[in-house]
Every structure is written in structure tokens, then in C-alpha cells.
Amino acid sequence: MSDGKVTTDKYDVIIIGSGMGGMAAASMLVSAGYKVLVLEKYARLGGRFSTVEYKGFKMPTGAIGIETGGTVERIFKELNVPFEVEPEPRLFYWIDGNTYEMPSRGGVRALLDILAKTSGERAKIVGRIGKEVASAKIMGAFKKGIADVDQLGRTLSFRDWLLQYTDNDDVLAVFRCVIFAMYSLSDAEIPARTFFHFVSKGLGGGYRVYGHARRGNLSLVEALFQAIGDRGGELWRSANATHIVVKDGVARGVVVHRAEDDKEIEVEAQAVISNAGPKKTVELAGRESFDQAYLKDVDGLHPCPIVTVYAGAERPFTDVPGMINTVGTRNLYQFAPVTNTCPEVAPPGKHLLVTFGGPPSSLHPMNARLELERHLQDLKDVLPGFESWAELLRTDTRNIDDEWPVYHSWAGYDLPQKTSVRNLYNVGDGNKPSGMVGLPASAETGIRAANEVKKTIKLK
């Protein structure tokens, strides 16, 4: 810092990274007439929602499918943005070669009622359950997970929850797929309490009524920050929080390296946000900074991994108008033709698919290379003769130990917005309030971090 300075302009809150959880915060700071400045590492906003351009094609960089009406939509009227948002709310579910929509209530019955009627007599759901009709069966004990939600202990997972009713494997083939489309996570390694909370009426709504960015992801995250900046928000592009300034235990700025004149400068706040993930958050002030207690917490967070395919064609995937859950594969957990809904993202008379999948367990980092090969392999069962007239455009596989995983955190073990640090808080995907997931969480959490701020920061 001896060549560094510190600048004369201070700040309300700085925000580290132009994530959703950090988007949602400077919004609702900005609107409440905040000065916040909101850094970025990288030249593209957006962090994994965001687009990289590749050959006419524009990739979404982690989130593909986007809530409308709910939490995410609500950020952006907050500041009067339109959301550019082509609703798609229609769900399907690959089951033995065959796809399924799903009605828009009662999916899980649904899904039950198909594996019985199309898998003949390997799929006749017997055992425990007897000669009883597996979905009311099932479904009756559902009932009674949302009604004893809140007697469930975090350590009981929703595979041993689910085996207290049927080790039939093409039920458990049925809502591994469904855990995995919604978490990124196995279903032995989600506690069964968190997994009611998301399908409970209370705070379920969540992922059924979604869409896809007509333009790409990267043009809602531009306008959002337009905005931002129309009512005296700043933004630092290319800008690297390299230390979180704690004096006396509270926050008290940044020290920020510029690109465009290679220079450190320590920038004074009230306030400090974090959307770096809450291991990055600590190492930026210091682990001296934070109470034992908070530290174990942070160091018992497990990320998840993902393996992400992007491919082009000069014919359309499939030719259902949604995304697709696949049961019973390897890898593959979920694809998106994103173009039957969106022509936009691709070049004139192309098409882009987006596939996720993920290994059996994040509990340790995955063998990438075997990981992304089933992948592939899944994608060849599900859509045959795909590797003949297809173009991979781009593969990312994310471990457990990258910047950007998936999730910072298994769902169901994430952090509350406060650190022990007074007036530094955490937002994104490593801090998801129970029962949320995806895009909704990271905007909730930047709420309610922003709500925080209100309450201890008075304006003049």
C-alpha cells in the first residue's frame, strides 16, 4: 500500500462482485438513495449469470432457466427495468426414451403415474409398499414430509427419508433426477427437511413458472446496472477486491486493484457486501477478523460441481418447447433447447442446446475428464445420432474447488447473510434461505442483506 492512496470520495456500501446476490443489493440500496459502488474482477458482468458469444451463439455462463413473477422479476421492477424474459412454463421428463410434460400442479404424482404405466413389470412398484398404488402411497408420506417439515433434522437426507417407503430403483432413479435438476446435488447429501421446504406451499413457489433471457443473459445484467447507475450507483469494471479493511471489527472498505492504472486504492464504506462466496469473503479480511464459531461454519461448506455442454445444430435439438429432465442417465440431469424458445441466442437458422449434469456425490472434486465422457455418452442415448450432426461449441466443468462452482454450498448447510464481522455481509448462492434455489435465492439473499444495511446505516 505504500505507492497506493485512499480516495477522498467515500461510499455507503461497496458491493464485491456484479452477481445476482450483488445485482439484488445494489438495487434496492440504490432505490432507497444509497451510494454504493459495486465492484467487478472481470470486464463481463454478471458472474454465472451472465453470456459468452462463441461463433454467433450466445452461452448462458451458469443460469439458463430464469423465475418469472417471483423474486428475480421483482429486482428488476424495483428500478423499472423491462425483464426481457420469454416465459416458458412448460417441464418435461425423459423416462426410457420418451418425454413427458408435466402438468402445473401435481408433478410428483405425475411422474409416479408414468413410471408405473411405461416401464412395465420391471417398474411395478412393489416391496414395502406391497400391491398398494405406488403414487398414492408415496404421495400420502409426502404429505406428511411438509406437514413435519419442521420436525426433520437437517441430518436426515432424502434418500433415507424416501427408503422408509420404497427401494424400488426407478423410484429412486425418478427424484435422484428431480433433486439433482433443482440442487445440483445428490439426493443422499440434501437434507430431506430442505427439500420439503421448496415443495411446501409456503415457500415452494420457486421454479415452475420460468424463462429464458431473449437476448441473452448479459443483456438483463447491462440494463439492471444502467440503472443502477441512472440513479447514482457506481460500477468499477476490471476492478479486484484484494482486501476487505476490518478496524475494531467492523468493516470499514476495500482495497481495490484497477486494471486501467494497475494501482491498489483503499476505498472507505459504511458498509461491505460480499457475492465472492463465503471462503473468498474470509480470506479477504482475514481470518482474524471473524469469531472461531463463524470460521468453523465457513470451513464445513461443501460446493458442488457441474459439467455444462453448449452445443449448435443446423436443426433444431428435439422439438419440445422447454427444459428437459433426463431419469435414469448417468450424468445428464437436465438440457434445454434454448432456441425453440429464444431463436435470438443463436445465428439465423441455428440452434443451441444447454445441458448440466453432475457426479454421484460432491462430497469430494470429481474426475472431470470421466465426468464430462458420461455426460457425453448421456446425451448420445437421449438425443441418437447427436454426435453426427452436432457441433460442441464449448465444455465446462466446474469442481468443487473452482471460483465458480454451481453452488457455494450443499443446499440446506448455507449461511445467513450477518458474518461475525460487523456491517460485512454475504449474498449469492453460498447463503440460499431454506427451500430456495438457483437465481431466486441469490436475489433473495441481496434483499434481505440490503434490508440489513438499511436498519444499521441510517441515510442523512
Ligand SMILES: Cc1cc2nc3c(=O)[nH]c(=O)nc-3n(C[C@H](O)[C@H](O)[C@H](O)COP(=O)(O)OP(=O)(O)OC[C@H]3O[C@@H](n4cnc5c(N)ncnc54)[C@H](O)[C@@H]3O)c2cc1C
Contents of the next structure:
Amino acid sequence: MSDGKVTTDKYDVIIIGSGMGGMAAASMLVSAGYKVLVLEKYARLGGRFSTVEYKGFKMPTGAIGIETGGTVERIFKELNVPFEVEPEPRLFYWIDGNTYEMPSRGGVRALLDILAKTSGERAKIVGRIGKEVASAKIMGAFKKGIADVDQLGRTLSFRDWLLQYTDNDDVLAVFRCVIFAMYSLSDAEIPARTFFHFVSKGLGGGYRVYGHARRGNLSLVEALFQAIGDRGGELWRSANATHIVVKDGVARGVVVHRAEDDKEIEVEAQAVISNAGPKKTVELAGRESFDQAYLKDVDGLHPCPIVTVYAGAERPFTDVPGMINTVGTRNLYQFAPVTNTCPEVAPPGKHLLVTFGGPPSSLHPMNARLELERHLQDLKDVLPGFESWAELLRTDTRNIDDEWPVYHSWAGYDLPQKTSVRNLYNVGDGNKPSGMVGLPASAETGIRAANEVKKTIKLK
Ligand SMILES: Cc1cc2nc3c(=O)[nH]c(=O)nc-3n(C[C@H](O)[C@H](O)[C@H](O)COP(=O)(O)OP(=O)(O)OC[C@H]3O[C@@H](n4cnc5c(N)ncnc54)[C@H](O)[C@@H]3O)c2cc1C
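Output the structure of the form predicted together with the ligand; the preceding block shows the form predicted alone.
To see the whole picture, the full complex is given below, headed by that same chain.
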């Protein structure tokens, strides 16, 4: 007993949160024989990789495009859990009312060729000479960007980098869309370096090499936690971590409020991994526990907002499957007619559409009402008659101060897993390795934090 709180068993590691980062860390640690406790404040597991059911539709709480063949799948393999993700090898772009399929290789070249054609046609219609899309010049610049990636500083944005080679509006619009669809961030806000890390390391996961969960994200998460439990890992649902205990500069445990018995309990551990986001981690451990340089980095983190629409219909939304990126739209940058690949996520005969969009900048809180209006207007333009044959199941605007933004940090500004408190680590999408994004990035942070724990805490 300490401070009037009940003290329970000791664990090697306590993980705060059951999102992708937390479950990746838990999987790797139980697999290596560590005694692990996962605390999840909600009854539902998975955070932004989960499912909400409404009228028989299985709607994701976040991710829809799940990386295949990379870090996410590796977590499932680690515990021999079937990875029930239907691979979707196709990716499309919507440009000027037409849908174009990207080849699995050489997508940038194909995009530029499409642009050259559409720019020329548009120029003919308005009776002026279009600015040429010089694909060879841009492809050359891309090769240079990849070769020079480690010399590019953090302050050169991708847009400023691209403007050195072209000011063609169509080219700028297409890369704006590519970057928004991957990073939920504007091309003027992402460092060029981060984008070229993505390209040079072939980090297509979740964006280019992906699939959808056959029975919704939550069924994958529940299966993984079942396997974590089978290997001795413990999970407390509806258990809110209210304080990370730090003594003499070292993380020693967590105080948790359990809804089940309405008790506040202090749980001891040799290490704590937080999946609550870096800002929340600081709040839980207290600012006084961290050094000034670390606090400055955490205070400087910018989350990214997102606008999401979930719609149902009696007819298919499109005749193509997969993710469709939209170029030149107001707010919408991507939509996925999920049931074209995974019919089981809707009631028999019905169809589910998930769409993503965002404001022009992530620097300040968005005007959520206005951005949603812009998003819905885009949907009417992209899917003609949408409003008459589709039902809006749910709309969601996640602002930068939301508990669950799309990412806890702009890509390129993330923090490492280690904090300035010994044996306290952060996992999740405020800690993405450069170039990586979304689920694969969050899974990778869990793997890395587990590796750090394995180095510091030796099993007896
Ligand atoms: C709308 C949307 C669309 C997206 N689309 C894609 C996509 O298509 N592909 C892709 O790869 N990525 C996508 N992402 C991003 C992806 O979903 C996230 O990057 C990833 O799921 C984040 O995982 P995480 O590890 O940061 O954990 P989170 O999802 O943030 O989960 C953290 C968990 O910790 C719990 N927690 C927090 N505080 C406490 C506490 N004090 N005590 C106990 N528990 C606590 C939370 O309840 C939560 O369950 C999308 C995100 C959003 C929002």
C-alpha cells in the first residue's frame, strides 16, 4: 500500500493504451517472455485502429488502408495470429472527373503522363496554351531528391523543393494530393526530406501496399489481444491511467482508475510504455519529471486534423475498388469504397464508403463546420448524385486538439521512443520514424520500444 492506494502484482512492463503502438510493443514483449500489463481506458480496444458498428455497418475509428507484408503483419506473425486483411493491389486517382489507375510500379511517371494529357486538353477547351508538364525534368528532380535526401534540412518544405523545378499548377495539385493522402498534411508543411525518406526506403505500407480488414479492424485487434493473453500478457479494459509514477528520474509504475471496481490502484513495473501520445505522457508523469530540452520538443509537436465521412448505399459507390485519391478538390483527398473489396463490413447487399479530407493547413485549429461543408461539396462533385442515393452514417471532424487527431505529430517532427525519463517510452504516431506513416509507423514504434526494454531489463 502507498498513499492509500491498493498495490497489486509487479510487472516487467506496463503499457498505457491498446492502439497499434501499444499492441505491437505488447506482442513483442510477451513473445520474448516479459510479464506485461496493458491498460486501456475504454472498453473497446484498438484506439484509432478499431471499429464502431452502426446499422450493421462496421466503420473504422481511424485507419482503413492497412499495410500488408510489413511491420503490421509482422506483429500478427510474431504471435501466429491470422492476418485477416484482404490485399487490395489497386490504387486510383480522380482527376477532372475521370478515374485513372496507377500501375504498381512507376506511379509518379504515370501520374505525370496523365497530367500532361489532361492539362493539354483543358488548355484546348479554354483556348489557351497550357503550361507544359515536363515529366522528364520532374523525374530527374525526384532522382536528385532521393540521392540528396540526407542533405535536405528540416525547414525546406516539399512544396518549396518542388517549386525549384516546376510551377505548373497541375503538378503542384497532384503532389499536394499525394502528400495529403499519405500524411494528412499540406505539401507546404511537410519537410521534403521526410517525403524522400518515404520514397527512397520504399515505405509504401498503408498507402501503396495495403488491404482492408475483412471483418473490420476490431476483429483483428481482439484476435491479437487473445494471443497476447494466451502468452501470459494481462489486459485491463476500462482502466484509465491517471499518473505515471517516476522516482529518482526512473519510471516505476502507473496509477490506474479501474471502472470495474471504481478503484484507484498503483501498479509497479520496471518500465512504462505510453501509447497515449507524447503530450499526454508528459501530463501523466508531470512536467517536473522531464528535462527542459525534451519538454520543448513535446510542446512543439503539432497534431494533424482530419475530416471523415462514412456513408452507406444500396448500390456500389464506384465501379473500382481500393483507395481513390482526389486531385484539385477543396477538402476531400481520398475515398475508399470498402465493400468493393470486403463486402462483410456492411449488411448483405449494402455498400460502405469511407472518405478522408483536411483543411489547407494544420497549423491552427480548423473551422470544423466549414471544412465538413467543403468535404461534402467535393463528394457531390466526385460522386454525382451522391446526396440522393447515399445515406450519411456518420461525419467526424478531428481537430488538432482532439483526443484522436489523425496523427499526434506532423510527419518529420516526431519524437523518438525514448523520453528523458529512464525506462519511460512513447509509442504511436507522435513518434513516427522518418518517412513512415500511420499504422506501419505506429507498429514500428512498438517494436523499437520493445527492443529498448529488452536491452535494459534482463529476464531472470
Ligand atoms: C480518420 C483516420 C483515418 C486514418 N487512416 C489511416 C489509414 O488508412 N492507414 C493508416 O495506416 N493509418 C491511418 N490513420 C492513422 C492510424 O489510424 C494511426 O496512426 C494509428 O492507429 C495510431 O496508433 P497509435 O499507436 O498512436 O494509438 P492510438 O490509436 O492513439 O491508441 C491509443 C490508445 O491508448 C488509449 N489511452 C490513451 N490514454 C490512456 C490512458 N490514460 N489510460 C489508458 N488508455 C489510454 C486510448 O484510449 C487508445 O485506445 C488514420 C487515422 C484517422 C484518425
